[in-house]
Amino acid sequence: MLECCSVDFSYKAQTQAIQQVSLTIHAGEFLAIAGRNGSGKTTLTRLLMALRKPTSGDILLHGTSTKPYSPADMAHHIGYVFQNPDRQIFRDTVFSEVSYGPEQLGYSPEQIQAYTQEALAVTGLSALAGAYPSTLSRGQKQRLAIASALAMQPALLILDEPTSGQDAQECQKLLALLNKLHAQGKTILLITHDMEILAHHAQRVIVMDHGRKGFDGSPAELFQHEDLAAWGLSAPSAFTISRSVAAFGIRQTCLMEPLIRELSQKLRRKP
C-alpha cells in the first residue's frame, strides 16, 4: 500500500530527522511505530501524509511516487489523527466537524450526509451529532477526530498517541473501536509508547531510533531484542513474568490473560 524507499528528511538548521528509512506498509495491517521521544516517529508519519516532503528518497502509494501529492490528495487514502484532538476540531457541532473533510474532498451532498452519519455511528457519536465539540470529554474528542478522518473514506488510518491523557475506560473504548475498524478492513498505523497496547493489538512493530529504522518485526520478537532498553522501551509485565518462570514450563507471552490461565493450570496440577 505504502512504501518508503531510502527516505531522508532534514528540518532547517537541524541534523537529519529521518535517515535512510525503507519500509513497506501492507493493506490490512495493524502496525505500531515505537521509539523514544525525538526518534522520528511523528516526522515519519507526516512524511507519509505528505505534510512534509523527503529531502531525498521517495514514498510510493500503490507504486506511484507521492512527490507531487498534497496532504489533500493523500487524505483520499490516509486519515491522520493528531495526538491532541483539539488541534483539528474547529466547527460548531459534531456533525459539521465530521462533514468538513468530505466537503473539502468534493463529495456530493448525498455522499457527505451518508459518510458523516456512517462515521458517527461507527465511533458511537450519533447521539452527540448536534453537540458543541468543546463540551465533549477527551475520549469523545478523540473519537470525533477519528470520525472526521473516517468520513473521508481512507483505507489507512494513522493515529499519533491516541490514548494519551485518557482514563482506562476511554482507552478501552478507543482500542475496541480500532480493532473493529481493523476487522472491517482498515489498515491501522498506531504511534504509541505504551508497550501493553502494542503487545495486545499490533501485528507488527517498527522502532525508530535517532531517525533510523532500528527494528521491524513482531511484538514477541521486539521484546526479546537485545537493544530494547537502548531504544528507550521495556517489555510488558506479562513478558517479564513469563520469562522469569520459564524454568517451570511456562511459555513466554506478551499477554497477561494467557499467562494467568497457564499459571492457574500449573497450580491446580500441583500435588
Contents of the next structure:
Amino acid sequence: MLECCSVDFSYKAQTQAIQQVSLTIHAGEFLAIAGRNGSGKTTLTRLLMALRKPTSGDILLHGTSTKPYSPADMAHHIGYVFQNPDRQIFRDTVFSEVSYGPEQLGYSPEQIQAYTQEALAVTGLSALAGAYPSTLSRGQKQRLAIASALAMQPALLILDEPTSGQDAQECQKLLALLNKLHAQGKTILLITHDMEILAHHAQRVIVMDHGRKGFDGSPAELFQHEDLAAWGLSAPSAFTISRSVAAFGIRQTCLMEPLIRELSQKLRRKP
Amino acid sequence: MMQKFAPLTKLLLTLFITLWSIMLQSMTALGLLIAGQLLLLVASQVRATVYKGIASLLLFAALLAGIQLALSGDTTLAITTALKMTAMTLVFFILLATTRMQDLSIALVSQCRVPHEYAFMLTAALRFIPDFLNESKAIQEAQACRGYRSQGNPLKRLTAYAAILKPLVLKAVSRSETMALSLELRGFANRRMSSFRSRVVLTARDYAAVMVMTGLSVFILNFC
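Please show me the structure of the same protein in the form predicted together with the partner chain, now that we have looked at it in the form predicted alone.
Entire complex below, previous chain first.
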C-alpha cells in the first residue's frame, strides 16, 4: 500500500537524515521500526506522513506519488500517533477531541458520530467520553490519541514509541489494543526501542542505521544477525537464554512463554 | 566583536540607540544609524537565523510605512517612522544575539539593581521563545496529521488556529509550573546567600564605549 523508492532526505545541506531508503509496507502487516536514537526512524515515518518531503526519490501510496499531498490529505489513509499525546489535546471532552479529525476530513455528522463512538469503543474509552481530556492518565491519553487517529478511518496506523513512560498495565492494554486492530485488518507500523515488544508483536522489523535501512526481515532473523549490537539493539531475554541452553535440546525462541513451557517440561522429565 | 563587551554596555547601547532614534529626524541620519547597527551585527558574526529575523523586521517596517503613507499621504513621515522603528528594534537583535541570557540577568540584578524575580522573568521569557516556537511547530504537525489546514478566509483560519493555540498554552502553563517548582527546589527564593558563577564587570573597553556613546548623544543633541 505504501512504497518508498530510493528516498533521500536532509534537514540541512550537510547532514543526510535518510539515505537511499527503499521499502514496501504491505496491507495488513504488523511492522516495527527500530534503531539507535537519531538513526532516522521518526524522520522516515514523517516522510511517510508527508510532514516532510523527500529531497530525492519518491513515496507512493497505492502507486501514486505523495509529493503533492499534505499531511491532512494523508490523514485519510494514515493515522499518526505522536509520542506525546499532550501536543494534540485541545478540546473540552474526550468525545469532541476524537471527533476533531473526522470533522476536519469533511465527514457527515452521522459519520462523525458513528466513527467517534466506534473509535472510543475500540480503545476502551466509551465510559470516559464526557471526561475532560487533561484529567486522563498518561495511558488513557495515549489511547485517546489512538482513538483520534482511528476515527479518521485510516488503513495504516503509525505509532511513535507509544509505550514510553507508561506503566506495565497500561503498556499491556495498549499492545492488546494494537493486536486487536491488527486482527481487524489495520496495518500497524510501530517505532519502538523495546525488543520484547518487537519479538512478541511484530511480523517484520526494519532497522534504521545512520539514515540507511540496515535490516529488513523477521524478528527471529534480526536477533541472530551479527550486526545486532552495532545497531544499538540487543536480543530479548528469552532469545539469549534459549540460545545458551540450546545444547540441552531447547529450541531457540524469542518468546518467554514457550521457553518457560519447554524448560519446565525438560525439568519434569529429569529424575 | 560585540560579544567582547559587558552586558551592561550593551544595555546602555540599547538605551542610547533608542534615544537617538527618537531624537534624529533626518532620513540620512536614521539610515546611517541603521547601517551602523548592521555593521556591528556583521562584525559580531551572529548566526544566520538573526538575519532572517531582520528580514522579517524590514518587511514589517515597509508594511508600516505603507500604512502610514496610505493614512497620512506624507511620504517623508512614512519613511521616517519606518526607519525609526527599524533603528529602535535592530539594537535588540544586537543585544540578544551577542549576550548570554544568564549574563544579561546577572547584569540586570547586580548592576542595574533590578529585583532578581523580575530580571529572571525577563530573561526566562526571552530564553523560551525558541522553545515556544519549536513546540508550536510540533503541535502544528500533530494537528496536520488530524486534518488541520491553515486555509480559507482569515476568520476561518483564526478559528482553526484554536487547535494549535490551546495545546500550546496548556503546555506552556504546565511547563511554567514544573519550572517554578524546579527552581524553588533548587533554592531560587534563597536570595540572601546567592551568588553568580559568571562575572560581568566593566573593562576599559566598556568605559571607552560608554564615553563614545555619551559623546555621540551630546553631538546629536546639539547638532542634529
